[in-house]
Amino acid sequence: MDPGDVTLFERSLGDATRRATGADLDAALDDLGWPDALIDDPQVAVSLLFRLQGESGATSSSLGRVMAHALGLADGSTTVLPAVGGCAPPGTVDDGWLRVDGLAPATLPDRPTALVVASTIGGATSACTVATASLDLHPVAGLDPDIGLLRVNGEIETVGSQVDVPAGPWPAAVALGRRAVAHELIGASRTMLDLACDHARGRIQFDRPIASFQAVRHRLAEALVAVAMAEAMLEAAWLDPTPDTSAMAKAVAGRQAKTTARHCQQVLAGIGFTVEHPFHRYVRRTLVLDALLGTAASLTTALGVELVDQRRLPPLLPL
């Protein structure tokens, strides 16, 4: 796309984002012509619907889609996603039976199929779409309700329709799959930081707003470089889209995001727990996305034990 595009784009995304979410947002994806520029331009199509969603709060059933898409498969099914805090297929075929334990976003009902992406016993991948009603979906209810996603569980004896697909895709997968929620924390950190800036220019305390104190105006800066380190990660990663680096991208990320809402709590002080402030939403999210295809602990430690195991520094990322 060219910058004329993108800003159009971006345009139309934005307000799809402000005004819908769920299988709202969906269908206005479809009509704007979402999938597409995701096959025509990933890195754009990604970047901006995610952070959009991050900043407003929308969901959609679109990281489904762009792991799809990173397999090569595009058959209309919703794409069902690895268990909190993993990153392996979610299904396992054994001896003719497919397993299911995963993530799915709340629209799957409507679908009458999913696809399911299993792991066979010589390590080979392969990706199955499955009758939806065959499968036990609970709403997952806990920390963030409204990112309105399922629990999806099923043993299934026979697979409707088996597509076999290379063993290697699945990790270039979650490598997009870590970009896409990168992109989506970093919009909800950046959301987090206007609510407390936009509290330190309206309060007023010893005649003066608190952005004038320097003890506030270090925790927004605190908060600013957090969100701009988590940004200059991702933007590495889309430049060096391995698996490793995009881990590293979708751990600091993570990370940045608490140090984000860790500051900004301080400076909304006690507006910030109440119900009625928005804030305590951005903070749920980013602690649920986190957690998705690995969280920041975890992708750290797996990190560090492969660099020992290795004896070896990663290549410098390109500059």
Second form
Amino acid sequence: MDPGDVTLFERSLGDATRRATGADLDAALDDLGWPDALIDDPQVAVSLLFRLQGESGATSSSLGRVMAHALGLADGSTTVLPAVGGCAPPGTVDDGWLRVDGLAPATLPDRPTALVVASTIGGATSACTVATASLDLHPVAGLDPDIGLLRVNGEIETVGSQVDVPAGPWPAAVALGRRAVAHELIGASRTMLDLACDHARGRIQFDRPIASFQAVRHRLAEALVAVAMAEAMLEAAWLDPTPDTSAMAKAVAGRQAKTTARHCQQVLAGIGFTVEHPFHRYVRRTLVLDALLGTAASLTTALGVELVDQRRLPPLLPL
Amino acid sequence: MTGDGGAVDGAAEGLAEFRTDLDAWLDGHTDALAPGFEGAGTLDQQMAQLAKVKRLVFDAGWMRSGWPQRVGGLGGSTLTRAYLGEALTARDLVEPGLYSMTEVLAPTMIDYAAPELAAAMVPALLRGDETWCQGFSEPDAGSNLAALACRAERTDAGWRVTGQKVWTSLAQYAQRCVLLTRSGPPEAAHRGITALFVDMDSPGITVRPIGTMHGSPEFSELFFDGVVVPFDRMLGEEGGGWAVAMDLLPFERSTSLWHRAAFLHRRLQELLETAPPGAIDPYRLGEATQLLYAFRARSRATQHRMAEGDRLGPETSIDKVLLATAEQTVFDLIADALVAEVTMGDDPVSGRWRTEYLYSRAASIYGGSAEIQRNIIARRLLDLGDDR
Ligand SMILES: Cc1cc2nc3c(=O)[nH]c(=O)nc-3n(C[C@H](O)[C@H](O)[C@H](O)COP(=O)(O)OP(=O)(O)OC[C@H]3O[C@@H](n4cnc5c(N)ncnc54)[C@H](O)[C@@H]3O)c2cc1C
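One more: the block was the form predicted alone; return the form predicted in complex with its partner chain.
Next comes the full complex, this chain leading.
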């Protein structure tokens, strides 16, 4: 896409994510040609949509689609996501049975089938198309009921029926999914920072805007550094889109979102603690997004363990 | 998606070729380039090494790439000179802090000196024939740079400078100094400042080195007693010294620190190779690595902005905060993992770990303290208005 087209696309996606969420946003994305954009220019499609979703707080079933795209399964089906906190395939195949433990968007019941990527005992991965009706679906309430996720469980006999769509490598799908979620975390962080800066400029105490107090200014500056750092890391992950860089980008985005939330919460103080102010939605959202496809904490430890083990740092991003 | 056109692709291609050729040349000249000492060496040794390496890479043409032809450069993308700094640092051929000064002071000379002056002076800095220093801070003007008091008075012979500077890095080695002086009344604050390019062998200058915590006496006190500086040594306009400083500081906070990522990468790699089993906390290693890669990513984006002709400004305060955070996190980890070496080791390599650990403490002080960077971010990037 040329820069002019990207700007137009961004504007349309911005309108859509502000107006619609859930199934309505899915429909709007279809109308806007987002699924085609995902094929033609995945970086533009993923980075714009997920940042805007993060900024507005809208949800869609796009994460599953993004992962399906990376697996080469771009047939529009919904891919079941890994269970909370994890990045292992949501399915395991053993002795003719497929066991499923994962997450899916709330729109899954509208679709006749779902795609479940499964690991087999031999360590291979395969993808199975299963009837939605054969899965147990429970809405996830938890910290952020608005995120619109379902818990997906099931035990399905695979013999002779739904078997083996050939799948591309799972780590690549996780990597692309992590970059998508990192964009969403950054979008949500940006909104938290905007909310806190607006508040700081307008709220008067001791006859001055609280934005004039250095303690407040430094917290907000710290939050901007956090967001900028996550953005830089994520941009690097697109330049060198490996599982390692994508995991780093997701970890940095998750940790920085918490840093941003902490500083902004303090600046918003009482009003930010109420449900009358939108801030709490973003706190909830970022905590749950951090838990998708590996938390910042677990990814950071895993990176360190791998480095200690191999005694070799990955190369720096070339100039 | 970029659609940036041929210029950028051309720069990328030029860079790839430069990288390959330079790497091959460096590999072919390892003996000539190698430092003749173990560990960190003394500051004298490091300075001699820096001069040697700069001369070799200048004479072979590498050091001239990315600098304008009118100051003895070969033109081409600024990315090439960034790669040179990185390649020299990654091979431990130059001390990264000392190398930075070129990337701080040469751009300022190119932008603000009269063309003949820049053409006459810059090549000597690039070739390592000369060392230059930056005389900004004073005993009563650190963070509040606009309070500087070192006087410059107009006389028939030129500016007559009287006053003091402090913490001037490498002044004891320097042939020249980029000096901020007060040419107007003190009340004029930042409007009454003039920048001068001063010969350090001018009569009336006294240089007194100051011992530093990390053991390498890198900076000095400078005393000016009626030092005469010709008018053609003015950088920018009379009273325009603040603009010079404001344009210099973004380089000091970003592009001149670019190669520190390569330095930190090398040290972290050495830690992985030498730390005793179980000495490294995996979470902290993971976090330090992420911070380093994020700093590198930010710094790379800034290099590309400069290469495309963007003017660097207050956003470089973010680069500086990221550098300080990454560098201190990396060396905190090193100091804990190599506690015996850092605290009690008496071999040269332990000495180097110790020196570099201590130097990392200054990363949140030099070039504007961490607090000053946050003040800039709040006022200029977040638009939070005045702080009073
Ligand atoms: C290794 C090293 C090399 C250096 N090299 C050079 C050089 O080559 N040339 C040169 O000119 N200078 C150099 N300096 C000096 C450096 O620029 C100053 O140390 C720095 O600007 C801080 O000034 P200061 O030390 O006077 O601290 P002060 O300004 O006195 O600050 C002390 C503390 O107060 C805080 N503070 C001050 N003002 C504010 C504020 N408005 N809001 C919040 N906190 C504030 C600071 O952040 C700091 O924590 C070097 C310093 C070091 C450590």
